[in-house]
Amino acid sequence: MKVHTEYLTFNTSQQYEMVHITSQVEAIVRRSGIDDGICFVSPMHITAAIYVNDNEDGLIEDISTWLEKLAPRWPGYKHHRTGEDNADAHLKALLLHHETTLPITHGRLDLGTWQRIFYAEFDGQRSKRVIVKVMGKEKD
């Protein structure tokens, strides 16, 4: 079995941002040389998430609206007593997947027709990393 690890770095221009990263992850899978295996993708921060869904603007807006309703930005969170003001970012990250594991078949991500990979940032405007770990067997 072979393991290949790379890191993606994001510095979003917005505090909240959904970044489509499918092509970047696909490029890492190609560079890995793995023919059959899995690709693990995870943000290395607790105020960000990775999720798989459709790359459709209306849906992305719906997800953002849903998250804001469930974890609104407001000053009353107990976490803010620590001097931080990002409790809603922690909660939003919990509502989405913290990581995803995707299949690799014949050297490519084996995604469904509409499946795309997103990095969800909830406390942005600073540099953050995402680990992409590809594991499996190389082509015979």
Contents of the next structure:
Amino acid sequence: MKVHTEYLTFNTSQQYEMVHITSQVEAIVRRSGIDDGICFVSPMHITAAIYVNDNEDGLIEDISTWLEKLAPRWPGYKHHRTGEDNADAHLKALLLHHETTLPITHGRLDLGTWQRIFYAEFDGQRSKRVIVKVMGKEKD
Amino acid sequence: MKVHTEYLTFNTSQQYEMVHITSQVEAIVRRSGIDDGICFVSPMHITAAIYVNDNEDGLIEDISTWLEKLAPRWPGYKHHRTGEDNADAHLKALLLHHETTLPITHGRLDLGTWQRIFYAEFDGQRSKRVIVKVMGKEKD
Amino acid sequence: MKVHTEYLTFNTSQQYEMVHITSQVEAIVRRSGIDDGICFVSPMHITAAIYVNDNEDGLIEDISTWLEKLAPRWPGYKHHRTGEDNADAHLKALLLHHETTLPITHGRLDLGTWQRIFYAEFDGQRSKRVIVKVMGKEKD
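I have the form predicted on its own already, so could you send the form predicted together with a further copy of the same chain?
Below: every chain and molecule of the assembly, starting with the one above.
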């Protein structure tokens, strides 16, 4: 049984941004040498999330619009009494669930045809880290 | 340490349907021979989800109504410019989080009295796959 | 490879309550002796959830208000025909996703500076259990 850990860093040019990271996660799985197991992916921040869905521009825009509707930017959040102005980013991250787990079979991410991994940034324009931990069996 | 993988296939008669799958997942855990560990369950599609909650008809209807309110079927989504008409199914799947992990203790799913596993289909009437990966220790 | 399981019990004084549990989960990770792996945390109930976010009172209030807006307490849910009155608690738990997985590196939870673990109770004032399962490699 083996565990392999790497950290990715993102510094988005926009405050809100969806970054397609499937190939970066796949490269980590390959480097791990793990043949059968799981891959855990999570931001180390509370204003970002990981989600799995389609890499289609219209849908990405729909997801962003939908998150804004359900967890809108708004000055009146109680969290803002601390001087922060990003309470909506926390709520958006909660809505998507911050972390995800992915299956690995035969040394590769065992995803469906359209499943792609995204880093969802809701408070960007600064350096933020994502942990990727791969755990499982090496090839016999 | 052992990893055991199976795939389930669902082809629902309705476009939207909640399918109770606890006994199918339990059977896979039993076949895995794993005594202590975790069980990962995930659709291999981006318009379906796995959730854990009560197997009570009224509540299942409440969940469906609630999902429709928060992520409604609507012609105007940008994703539909591709010819698709199911953007709401993607949003509903995101809301429930597509995958879940379950604990295994003494060779069985270690769930509470009322915890039941559901496959939530939001774009059915076609064959769709769910991956179940069990990982952990065999009995000493 | 080792698996270590413990159960926590919560009996909140309020019906709705957010309980900060990072130190309790950290103590279990320490007792597990696991150096590198993952930690799975989940209520064994369908009216509670685990979430990871900031331990800031204003934000906790914002999260509670937001959950009430998206999944309001309301007498008309179909689930209430069974005699229950807590359908909103099920929906709130679904919204936050009931379980979470956390990374462990060098024998400790590998969380970002502000990531804290919360037990979100939506139907409290009675004894409820949370399972914590730690899985991974012991120190070489």
